[in-house]
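Coming up is one lone chain in structure tokens, specifically the form predicted alone.
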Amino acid sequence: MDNIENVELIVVGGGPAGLSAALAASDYGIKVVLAEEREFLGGQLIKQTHRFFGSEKEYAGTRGIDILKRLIEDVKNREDIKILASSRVLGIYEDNVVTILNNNKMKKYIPQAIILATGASEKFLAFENNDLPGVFGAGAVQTLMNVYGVLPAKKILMVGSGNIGLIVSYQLLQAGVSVAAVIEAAPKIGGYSVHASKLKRLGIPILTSHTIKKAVGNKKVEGAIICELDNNWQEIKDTEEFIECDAICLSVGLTPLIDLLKQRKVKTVYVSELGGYIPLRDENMETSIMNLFVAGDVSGIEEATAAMIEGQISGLTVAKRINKNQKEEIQRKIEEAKKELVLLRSGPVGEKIRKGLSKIGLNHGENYDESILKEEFDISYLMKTGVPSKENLESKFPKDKKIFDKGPIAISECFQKFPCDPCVKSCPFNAISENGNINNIPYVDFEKCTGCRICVSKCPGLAMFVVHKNYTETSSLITMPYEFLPRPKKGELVNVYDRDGKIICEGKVIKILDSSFQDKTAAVSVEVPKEHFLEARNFKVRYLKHE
């Protein structure tokens, strides 16, 4: 065994939050050894080819797989931090030794502090045969694809309607793989409900109160029994449907990964709405152990944004707490941090984080902004199906309808209260608002609006669409997002297909905006007939097939 080596500070989990408490701690100084156990940094970040949510500050509206390399970029342009890959920490003992297997050498560390960012683990589900081949989590389905280009099947069924459930069922249809259907215990949609609209409006089908009994096949999976469940959970006789599928993709959730806080006997707590058992920490993020931090999901399950940002307040913790100068210029930092985290967390969809963290002593629920708690109006049909209804898209619509005979307008159908900002921060002519409040629904000034556009490429749900009703004299031009390859080509004739992915029309592709600016996200214009200018909301080149 090397000699011990003393080091002001160890983050362990080179995910987004290890990585972003690197960088926070190293921006004042603090030398940092970065350990992480794979042989590439990333953490779940390496797989999230989708945009995020969230504020712009905090990468809102850019690809997961691109805030990675700006902050790999970052960590790797850093004489302070000291990146340890393929290594992993066996154990953090009571005399602050840290122990790392590096290259099949044990190596000793005394640090200052640690910051653990460990991230999860893929919870699994009891149902006859769910050891066969073909059985797989969500992040193993993620893996396969997005980092090792492996399509993990041909038709898969997706268990679980979380937004990881969601997202990669998008994924896997980006890949050319069939989504057999996507099913959900609960009786409403886990996730947001522009990722299940998305969906929807691919012709997936969303079937809540239902839930897999057996996985069948002999060798491997060749389909799935699946059933309703009645409102106390509990089997509907006689609803048990068969569904032909050679994978069956598990998204149930994650649990926080705290064996080495459990090895150090940091204080932990059973907080179901934070996904089991999680360390007691405070709002610095400093465990029951002085000096001894964590963040991200090893915290508790939350969004990939929440992580970074308490990343950032461990890391800064840090710094105060070593550095001898710029103490005040820090503790402003750790606030401003901290404010984003409760605006994150303000809205309905932060409801259940709200509630987790109070169980453990943190924020009480005073600095939150009551007025946005509740949702505008009814969305359970929303949440049931993933198809807005006619009251919901009403109330998106111009209330004088002439206004669609004024020229290409912008439509958002963005329903459901969470925080997200790119559609407002993208209109260069400043008509859309969320009121003031990121949490907020965002609604578009239509008599400011112009129809450029932009907003449709820049949306991360998908949920903006510009309608030109007077296009010509029969026909309306409709402009969608669309992230599939081969692109559409100018003049291609396609079919139209509404919110419920069902074909409703031929259309003819007019335009399409593919640059570097709309970062994969191409704003395609369809010509459709003028009756179906409220209905058509997305296509389909015609020789693709999306399931």
Second form
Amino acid sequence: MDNIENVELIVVGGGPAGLSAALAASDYGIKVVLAEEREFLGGQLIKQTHRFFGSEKEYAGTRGIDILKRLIEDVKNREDIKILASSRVLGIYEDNVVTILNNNKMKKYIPQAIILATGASEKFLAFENNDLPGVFGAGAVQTLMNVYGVLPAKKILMVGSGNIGLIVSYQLLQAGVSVAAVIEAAPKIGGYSVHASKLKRLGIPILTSHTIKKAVGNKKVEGAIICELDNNWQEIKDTEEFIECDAICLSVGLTPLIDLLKQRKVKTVYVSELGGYIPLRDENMETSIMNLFVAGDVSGIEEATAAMIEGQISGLTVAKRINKNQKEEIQRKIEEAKKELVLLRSGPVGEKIRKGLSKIGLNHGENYDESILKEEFDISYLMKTGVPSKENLESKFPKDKKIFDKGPIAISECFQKFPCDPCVKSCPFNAISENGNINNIPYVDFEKCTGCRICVSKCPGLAMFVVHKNYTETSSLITMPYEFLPRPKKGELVNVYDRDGKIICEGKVIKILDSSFQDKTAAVSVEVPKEHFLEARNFKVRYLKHE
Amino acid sequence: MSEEKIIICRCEDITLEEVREAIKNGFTTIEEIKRILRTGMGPCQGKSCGLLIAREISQITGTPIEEIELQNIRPPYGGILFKEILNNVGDKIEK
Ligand code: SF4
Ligand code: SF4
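Next, report the structure of the form predicted together with the partner chain; the form predicted alone has already been given.
Then the entire complex follows, led off by the chain already shown.
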């Protein structure tokens, strides 16, 4: 069997988890073969034009596509990583032989370890006429739009309000597609509130407790019939409504891509919190088969940041096992990465993940700081509508209203506990704090804030605003993040909107910060009548139609 | 709701009606349903239909979904030509 190659590590999948795993292992001299099915590396990151949440250490605040550039450059510079692109892993056999189809040839390898980072696939939904042309998965829409520059439709109905549904809706709007509505079967929005608020400010309806019954159309989608659901997820009579659209975008969740694991007969279990059937694995990402590891979405659906850390943990664990030296150092790094993961998952939005993990015997809960687990205040209204309640807002405004008179100050409209800290890290005056835990809600210290506007462009949730109440006798100046084209011009009149997406007044563009530092999230200062300084939170350039 | 207009397996064009019919006829595992309806045998290999069928089985038979197994997956993952297998052996094969 001279045509079987012995290798140290095979990593399957060139997405964020796979790339991080390959890098971590090669940091300690492990020779890696990285197999990617497609002709390019990057996995889902190649279409993530938005900025990432998470901790700054793991690139939060950076756009997915830019994170990818860095990872790929790094991987390409490593002599120890051999990249096999357009190479599909076809089989993992019981005798540990791995077959890879590369260049029209079936190549065989015997690795000392395998890390599977094959990601996930989109879930499908059962409703009438769900095979009509124009019914897309959200991932497909994003690929068409952001990778190939093809508009998928003119008007879309988004089904599902998880982060993917919310983010893709926003990106559709950026591309000039209108979004008829986002519907969600659950009684509350699935994704982060800041993403929902972004859409809401643009006037997009988010309908919770609603589902799709039927796609309407002859040869292609011409509309959809939606209806309302009660608390038991049953249809409420006579609530059917026709929505006109030429595409229906399904964003109803992801499920781990475990085919290769099933081939190797790895033990899998159904854990709904983690997306479906997932492999059993330990804290080091090792499955029930020794030296077979997983990382990223294939081990359970989570965010890209977690995927990258899991990649590191598996890569380092392989290095520790194969590499005779530096073991202590590697172990220390593994511990650090695990701590980072625990921190990421420690807030209320991490509850689902923690619950899922505990079902496979990984008790992430033991070291939790109880105080961080609960939401700080009631955000049920926000999670139903995408609009913060009055009480929520009051909690983030200065207690002493006189502070508004001191000059421009930053207002953070971020109300949910989730792992994100670019605002904190961006402020040069240390005016924003999360009290030492990335899951805490950020608060602005109005005494320290100089109103410099840096944070406005840096918050991936577009939740930072700078408000200058007494800009003139009669007007206020509101600096808002803006990510649409065309850009407004200085002096231009724009329509100003509130958090609900309702037009409230006319405003005048006074200043635009839009250099490479802002990285395409411009900070635009708009002058509005003073009575609106607490309401004006969005604007639209007049000749641009989002509707 | 017309079950015959709801597609469960897009690759093989199998409807909810057919899947429910099969379950009622006693085919209560994903593997069995695959064998009689061809669900999951198309290019996507069950990625669209697998979970939907699991849920149907669970609902109709009352089995918790945790106890329902996915279909077996065997190598190769994805289609492959004989040529591609033979290419590797190269010169050693008599044509
Ligand atoms: S406006 Fe400037 S000083 Fe104020 S919080 Fe933002 S970054 Fe910090
Ligand atoms: S305000 Fe801070 S914590 Fe909230 S989304 Fe923005 S960057 Fe993240």
